[in-house]
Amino acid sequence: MSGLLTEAFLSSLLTGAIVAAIPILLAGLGEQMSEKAGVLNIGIEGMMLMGAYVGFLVAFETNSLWLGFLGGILGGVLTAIVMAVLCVRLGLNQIVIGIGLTLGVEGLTALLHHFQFSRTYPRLPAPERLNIPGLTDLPVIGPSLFGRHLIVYLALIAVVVLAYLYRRTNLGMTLSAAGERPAALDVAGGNVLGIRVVAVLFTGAMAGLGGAYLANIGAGLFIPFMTGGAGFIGIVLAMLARGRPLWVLIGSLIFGAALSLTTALQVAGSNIPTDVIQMLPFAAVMLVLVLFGRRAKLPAALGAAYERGAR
């Protein structure tokens, strides 16, 4: 038990839970959007994995994250456009196109992976850091909180900045009410399928990116099925959430740390039986569930499609 006291193992395990939080934070923070203009994005698994495979293809090709993560934002948004059109335009059922989405971008990605990467697996090189002067210091909680890349503050901007847009801004307004009263909104000149599809392609963004920051930063590479139900945790934190993206981020450090607790664990040598540490992340989604799933407050006419006129 000492062993999992110094100081060694509580920085690797906070520096493991930032690296995982970040992923599900972004695809949270996504969903979350989707879900206030009514739109239920089961497709985000998809969406996560199609920006790993594009980030990291784009990353080791011109050599350049920043140009990884704009490919994984991509990726992201073209797997979004493919729910976007068959459900919000075409009014089909979100859940079933989000589960084919999903399973059509795992065969996919699979299978080009296969054909370029297969026998060599190739990495891309340890990312820069941005060291805060005088922070990166402190003892456990200097390299691990302020020795990060840049994109991982910049994910926490995003927290403030969606707070604000949801709280204080008419587009805010809008697009909760194309997710509560769609009806009340086209009366109201609102356009509601065009606002749906924004937030559709703003997820698609989100999740791509969180899956190239997965590839590029969290592993060096890519490998298929990568993601891991990641893009499912932030279904699940988006929903618990209410609205407010700073419970997304606090969810993201609870399950981003019970996944660093799972490795690390193993490699502090634990007496602790393998299957049980490996179970700790998807009890973590199943306690929090039991505590809070029954307070979660869901857009009413989330999942449903809208046609305009119709009763």
The other form holds:
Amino acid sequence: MSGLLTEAFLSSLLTGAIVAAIPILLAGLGEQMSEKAGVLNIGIEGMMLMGAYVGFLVAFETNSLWLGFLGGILGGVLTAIVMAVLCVRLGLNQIVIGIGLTLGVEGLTALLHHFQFSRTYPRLPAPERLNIPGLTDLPVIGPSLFGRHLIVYLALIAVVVLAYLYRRTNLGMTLSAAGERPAALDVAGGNVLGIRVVAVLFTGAMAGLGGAYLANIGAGLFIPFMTGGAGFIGIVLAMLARGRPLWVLIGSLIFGAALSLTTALQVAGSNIPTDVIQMLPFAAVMLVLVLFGRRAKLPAALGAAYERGAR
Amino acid sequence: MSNASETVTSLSSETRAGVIGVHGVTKRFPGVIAVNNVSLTFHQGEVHVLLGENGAGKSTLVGILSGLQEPDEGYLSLNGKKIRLASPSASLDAGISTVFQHSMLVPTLTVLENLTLGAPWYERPPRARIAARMEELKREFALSLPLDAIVGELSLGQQQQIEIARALLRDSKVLILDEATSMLTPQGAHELGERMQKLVKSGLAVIFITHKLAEAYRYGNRISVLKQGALAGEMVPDQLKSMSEDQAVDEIVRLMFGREAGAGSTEQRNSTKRDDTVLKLENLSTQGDADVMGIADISLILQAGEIVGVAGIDGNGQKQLAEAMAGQRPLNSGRVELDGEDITSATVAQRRRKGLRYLTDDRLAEGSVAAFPISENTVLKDIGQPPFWVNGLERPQRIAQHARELIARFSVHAPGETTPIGRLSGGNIQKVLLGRELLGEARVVVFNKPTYGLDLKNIDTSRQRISEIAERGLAVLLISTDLDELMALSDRIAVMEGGRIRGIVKNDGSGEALRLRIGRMMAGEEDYKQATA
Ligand SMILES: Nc1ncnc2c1ncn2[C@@H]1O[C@H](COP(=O)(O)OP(=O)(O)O)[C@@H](O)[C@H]1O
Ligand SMILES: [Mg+2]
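What does the same protein look like in the form predicted together with the partner chain, given that the last one was the form predicted alone?
Once more the chain from above appears, this time first in line as the rest of the complex follows.
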């Protein structure tokens, strides 16, 4: 265990934490809006995977990471449209449709990928990184904090922007009303189904972007099933964050650190068995749920379809 | 829009004088006609009171006016023009503001946020404007609210004030208040009455729904009474003005509870009351909350062979009383005595074994397991007891035989004892449940709305059976919202209102006078001392 505290280890741990945190941060921020509005968006895993697939494909064909991100958003939104139509408009069961959507996208993307690339996994060129002279050159934290792709910083800005919108505009209260007591919003002249559709599509966009990041920046390639539960971790984050974007950020960093510790420990060649190391992030999820799960305060109408005049 | 002028001319002159017209409106829900061919006109400058028992269709009418429901038949008009209110925002745009019977506030948001609910999401809350308007409301209507408090942490009375304030902030032409005084103190209700009068003087039309007849007289300019979805009568302003409060209340009671013309008369049964006391309730009280009313100080004695009726508008604590007696609802205080034995702390099963039986009004959800065969349902309350269970093992043969006997004895129409009970009609389910409650040594039977929802033939048989049960020397507590039924069967009638017994009257067969007296008590208009016989 002597090599654990070397500069290389710490630097790769920090870098890994951030790289792993960004997709679940984006997914968590997206899911948070759906849940605020009363939609439990289990389909987020599928939206993320679709984002990863479309995002990779676009980046691969156009050689542009930015177009790849756009493609990821598009893939996520397209998947979310299915969710919005079936669960919000038609009021079908959110859990059933969400699980179905995730399974469907898993199968579809694996199939399409197989058709196109057979058993090869082509890679994208390494992304260009930010370079802030002075800061990026700092030891340990320099490359990990100040040498990332621009999209990382945009994700952090999204945290601030969302926090502002929730607090300072009517958006937060409209979402909360749709999630707590949709009938109250309806009779006040608000549009319950409208705001819920918007929230679900936003979740799709954020999850899709997160998926594209995972594929294009995190891995540099697309592998079927590559999201591996990141969307579900996003759901957990959103549930624990009590409506606050900042808490989603903190949570995603903790989970990101746990995820990256697995790779970092393996890279450092520690003598802890690999199986145990790979359990780490999930043990962290369990621990957080046990410690804070009871404090998660969920909207009263979460998961319930709204139908005017019904009782 | 081409036929708009045509519609105007086709409306009657009475309609043209009003802001809002309801024309031949009918609204059906599965199994019930909630509003039945109702035509009403609401006028500017008037507080128009809608009265009617629970389930009379008042809230459904409010739902139609506020865009929550659309009528199945008939139409609405605004200032003489036919209008369609397809959504709540259409209703708001038409100038109609509603305070609903059930809270339409978001408990997790602040008062200010609740007041601005419905505004575009991208805007910032118009705090300064709302605060200024609240100042005006404070001066004009003595209404003040803590803008930054979380609504869920305020009292129910304050919450109702928020809803009223929200409606007033909208500058509407029509204000609907559906049971808006239910959570207010008498002082608060009085203030609201004055506010309503101020509002109509400034040209609004107010639709006011209440259960309190005195409020209807004091604050109302016009009164309409609904009965089972249909309009049962109207008292116009001139008529109301010429009456004293007592006269008006009498007239309202007659409209609400009077015998409809054409209803067949039901013969009063001969008393089979004996001298020995079977059941004694002393000062029973239960805890109430926002959803269910608590009961307070209920004392009642049941004698063998006696039927004691419990009258009251649905939801005034009758069900809670029945549940408290059956041991299904915890008591805050009080004492229950059966055959001289204190059973206050006995469990549901113990009470049943001692002979205290309860027939719920909720036949399907509470009374039976719909998917189970009739046979299982006949022994649902005796699971594990001999002779149907021996040494912990079920005896299906014995249960089936018992069910067949019950089916024959109570003439249940069913293909066989294996038929799931949920497939039977209400009347036949009721027979099975009655058979179940009469099993073994019954002493007291509590019936909660035993004939509710049954057809005429089954109503007759059920009443016949209740008579027979009393004849056999059992004591019966008969809870019903049907005054005819109570007057036909009961020896005495206790009237419940607001969770208390308002009075107990002897059913002396004095017909219409007694009926109106009970009606007054049901509406909370006659006080305890006067009424107690
Ligand atoms: N959304 C609904 N679905 C089914 N039945 C309803 C609905 N709303 C009202 N009802 C039924 O319509 C009848 C009238 O109810 P309501 O208008 O609430 O009466 P009130 O306000 O006079 O007490 C009742 O029998 C009620 O059960
Ligand atoms: Mg009502």
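Treat the numbers as computed from the prediction; the structure is a model and nothing was measured. Numbering follows the first chain given and starts at 1. For the two forms, the rigid core is made up of the largest set of C-alpha atoms that agree within 1.5 Å on superposition.
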| item | value |
| --- | --- |
| Rigid core fit then residue 170 CA moved by 2 Å or more between the two forms | no |
| Residue 114: Cα shift of 2 Å or greater between the two forms (core-aligned) | no |
